[in-house]
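In structure tokens, one chain follows: the form predicted on its own.
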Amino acid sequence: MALSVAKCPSSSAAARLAPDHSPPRWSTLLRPFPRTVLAGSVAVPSSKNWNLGVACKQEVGTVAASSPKEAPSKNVEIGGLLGLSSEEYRDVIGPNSSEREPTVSITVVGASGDLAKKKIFPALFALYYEDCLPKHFTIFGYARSKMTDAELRTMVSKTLTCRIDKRENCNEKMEQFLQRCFYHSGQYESEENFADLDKELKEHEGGRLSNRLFYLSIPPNIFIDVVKSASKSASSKNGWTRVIVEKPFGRDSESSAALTRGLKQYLDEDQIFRIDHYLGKELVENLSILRFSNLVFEPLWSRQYIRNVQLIFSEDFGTEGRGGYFDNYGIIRDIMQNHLLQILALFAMETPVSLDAEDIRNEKVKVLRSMKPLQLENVVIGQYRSHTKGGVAYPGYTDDKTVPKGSLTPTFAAAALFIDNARWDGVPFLMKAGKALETRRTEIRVQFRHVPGNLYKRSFGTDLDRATNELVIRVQPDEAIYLKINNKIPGLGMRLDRSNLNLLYASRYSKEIPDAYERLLLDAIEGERRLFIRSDELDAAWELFTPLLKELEEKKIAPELYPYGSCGPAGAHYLAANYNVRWGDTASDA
């Protein structure tokens, strides 16, 4: 068997080389045996002590999953396999070894929707282009709309781009990819329609070991109908079946728990992949690497040196016709309870035992459960109003025809959160999220404490905040990590300046950063769960925000109005000032 080196830089490579419950890539070690044996028939020892130096191209989806509903395999130890007779060997791999060769069938449920067209299909094509999908794979679109295979391919082709590598045969790869795409029309609650889908999937799987991934790109109110039908009529009989679920995961603790109970009637927890695409962003994944692999940062990562942490999300556009959907959730549910809170948990967690998914998620849950209840006095909400700027009139939130008149749904929120543990006691974690603001950005800002007895404080005058070191992790756009430091301006005098030690990704790395959906789809296919949300994480997140949301809605608290294109309501600045903090994104040298 020739050694095949991976072209694909899998996002979860670090986790696969570090301690993991998945079998190691034995293809570099067991040359005499077919890959199919390694894929589905051999139970190998734990990889906890392995750190293989050779990167081998893996047939994605061949790793036996841990879920009871996933692929059964014969439990044959490596030592036993080496001593098998030819007859015993055939018994292990089956009379026709090609039948054990795996295939992955990816069904995008809700294929005619915007998310599928703009994100999921382009991400799957990018993975195909980079040779990250297995040799045998099929993609099916499933929706209620009537459509032929050709019409699906035409629809999908409009959103595929050759942005990955314009120098190579992208158009040819695009055509090859589209030939793997098919369409099946059916009702979401129909077991009969999913049984018909199952027949089509089997035709394309050709008797191979079948692994199936369902991506639910649909409203949450029909999640359970689809999962019930797919589980009963279209799940794999000899491989794994996994389901990716898009947010929102409910509106509060009660609805989220009901959704989880409904999903678990038909799926095990290990089969459910709750996706938060922000966890797939390059700079979010780099967060733990920055902290745990750089000695200069880890000793400073506590209340002794950090004065406050800011998690900032801003968009420079409003709901733009999506107000009807947004009005049912608001900015707290849409951004703070999931995206920003997940980033906070990753930032603040203790060092996990390993890079295993469960070890990391255990530490995140500890952070969420250690958080103090959110108090109304530590929250500011706002809503953008119409504003004219540069001769252009921008509409207010309630000017959107899809938004109910007099809506009190916040389009902006700021909150001060606290973690009640030894590492973070007393450190304010300030969250801010809003639409129709001055700029578009997502960033983490870590403001360190003032230098005790600073010898140069006279050079900064009375504003000691100017002398404060600040670490900024810019998630988007223009991904970067920079550290603000104080230095002397060249010359005979003693004049100080504040400068940035800057890692700007576009300057440092020529390769384009993959879209978050590419990383998360690949991880789901490979069974890597680090970047997906476990049910107890979800419960802890809702337990933190549900009391606040109920209080805001029951008391009908009116949001503070702010002009479209401004830096948000003034109340957010007063909230920060209560803790002697300034928002870092509003500074002149941000």
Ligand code: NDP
Contents of the next structure:
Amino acid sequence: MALSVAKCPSSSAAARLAPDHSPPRWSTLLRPFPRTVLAGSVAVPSSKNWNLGVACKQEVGTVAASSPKEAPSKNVEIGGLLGLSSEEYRDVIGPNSSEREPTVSITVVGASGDLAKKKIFPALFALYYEDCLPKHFTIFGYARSKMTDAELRTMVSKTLTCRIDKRENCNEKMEQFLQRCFYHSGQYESEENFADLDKELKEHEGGRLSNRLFYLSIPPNIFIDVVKSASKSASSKNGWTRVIVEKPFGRDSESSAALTRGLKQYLDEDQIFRIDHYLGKELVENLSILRFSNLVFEPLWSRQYIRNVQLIFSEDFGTEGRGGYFDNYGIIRDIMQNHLLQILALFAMETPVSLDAEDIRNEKVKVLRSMKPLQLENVVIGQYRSHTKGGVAYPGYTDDKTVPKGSLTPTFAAAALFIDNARWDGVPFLMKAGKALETRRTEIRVQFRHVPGNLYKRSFGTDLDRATNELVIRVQPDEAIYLKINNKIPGLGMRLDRSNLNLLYASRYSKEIPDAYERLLLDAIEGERRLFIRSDELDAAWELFTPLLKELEEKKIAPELYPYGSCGPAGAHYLAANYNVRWGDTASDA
Ligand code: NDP
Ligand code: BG6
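The structure above corresponds to the form predicted on its own; please provide the structure of the form predicted together with the named molecule.
Okay, now the whole complex, with that chain kicking things off.
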């Protein structure tokens, strides 16, 4: 069978077949290949996604029919059987090689829920559409709700789109995909129900090497129940078993540590894939490339040249529909402690030894552990109130029926953070996150220092801060990277203005940007951990925010109210002003 190559951005397909080298506690691991042969596959770099122009192979498991020497990626795919001819390969694998081809069973636990419908199934379909899923795969939805396979398919089909390049055969592909989706109804704490799931999975796996991925798309209070039942009754007996865990990972240091302890009763750390979907966003992933592969940036990446860094998240809608969840967490736990802090760590880390997941995560954790404790005076919190604009009445946070009256939960927060190390000493990292604001956007803004002895300072008037360079990495929407520079306005006079060197993704790249969940799901299938949170990173993140959260709650600090659809509480501007900073997103030339 011929190999066909798809343009799957993050996959080399290689590691998809490469066995997980961590011994899963869930299963008795019977390796498909002899140990000596496997040794070769260990050398597959986990930095595969960083290769430029890597293609995603369409049909995993078809490689045996071709000579491994033909294409380098195939050597890797067959588990390190480097240099073997097709006959030798078949000798090792056995005559009935198709039975030894691995299969991946993906079980979405909580399949009846919002996240599964909105994100997980559409991401899986997009991967299928892009030919990034292995040849043999099955998707199971698992939840308590009663549903038939047909009903699951109908539910899922409503949120699937053929957004990718609007290619042909969409309906056909969708139908094929849906035929590989099944549903199993069961209780979350029932080992028996998971044993029934196991039977169904086995039927679909058809005796092949089985790899199993469980996606916990459920409220966190039932994570451990599910992991316990699934580990006892539905883990793979001969392949890997991995579990994707959705946030929130606890509410503070203690609950997070308890959750980790609970998970580790049944799983090894290597099997736990804690997802922070912001790490799967294209421009967040690009941060390291921008910095470490462009000489013009890395030398400037320090306190010597950078005045401040701003990490800004804003949404133009409230907590509609999620008030119950949100009120228990608030914006600091929902966005800052994870999404923005993860971006900060990636932004500020030292050069890792390699692109290996552990090397990158080691550097990130060092940043987190070097952060100064967060003081209450460096934090501003807010909550949106109702507001009428253009004749439309927008509800306040506490108007939501699922939110307790008088709730003090912040829907907005701004904070000034500092990294106590040689590179970043004294540089404010300002974070701002809020719901029900004027716009929806996420960006990283890097404001550079003044040019020493600037020859042109007279041309800038009195506000020299407005004349410094600013690098903006707009994560969403309209992904872009632009650098504000000073420039002479063409003509005979000497007038300067600020212009943008602008890399607007939509103009530069014709291909649509994959959703973060696509990248992360593919990475989990491939065993690539770089974009997932390790437990020590999580501990360090909670260590930073837990004392502040406790103080806010113990002192019952009232949030500053701001109108729905505004640019947030004025306190955020005063906080920034304390450090001689102006928020870049509110500037007239933002
Ligand atoms: P839901 O509240 O929709 O829950 C998912 C499913 O879990 C439900 O369909 C329900 O299935 C089951 N469930 C819900 N509540 C309970 C309960 N108290 N006890 C037992 N089972 C319950 O969650 P989402 O789909 O919105 O999110 C899933 C996970 O992802 C959560 O941890 C959430 O915090 C996280 N998350 C969600 C995001 C989103 O945009 N929705 C974004 C980021 C993270 P059934 O009754 O059929 O068993
Ligand atoms: C989730 C938060 O993690 O991220 C939500 O729980 C938030 O409150 C969402 O709306 C934002 O994600 P995105 O990808 O839409 O920016």
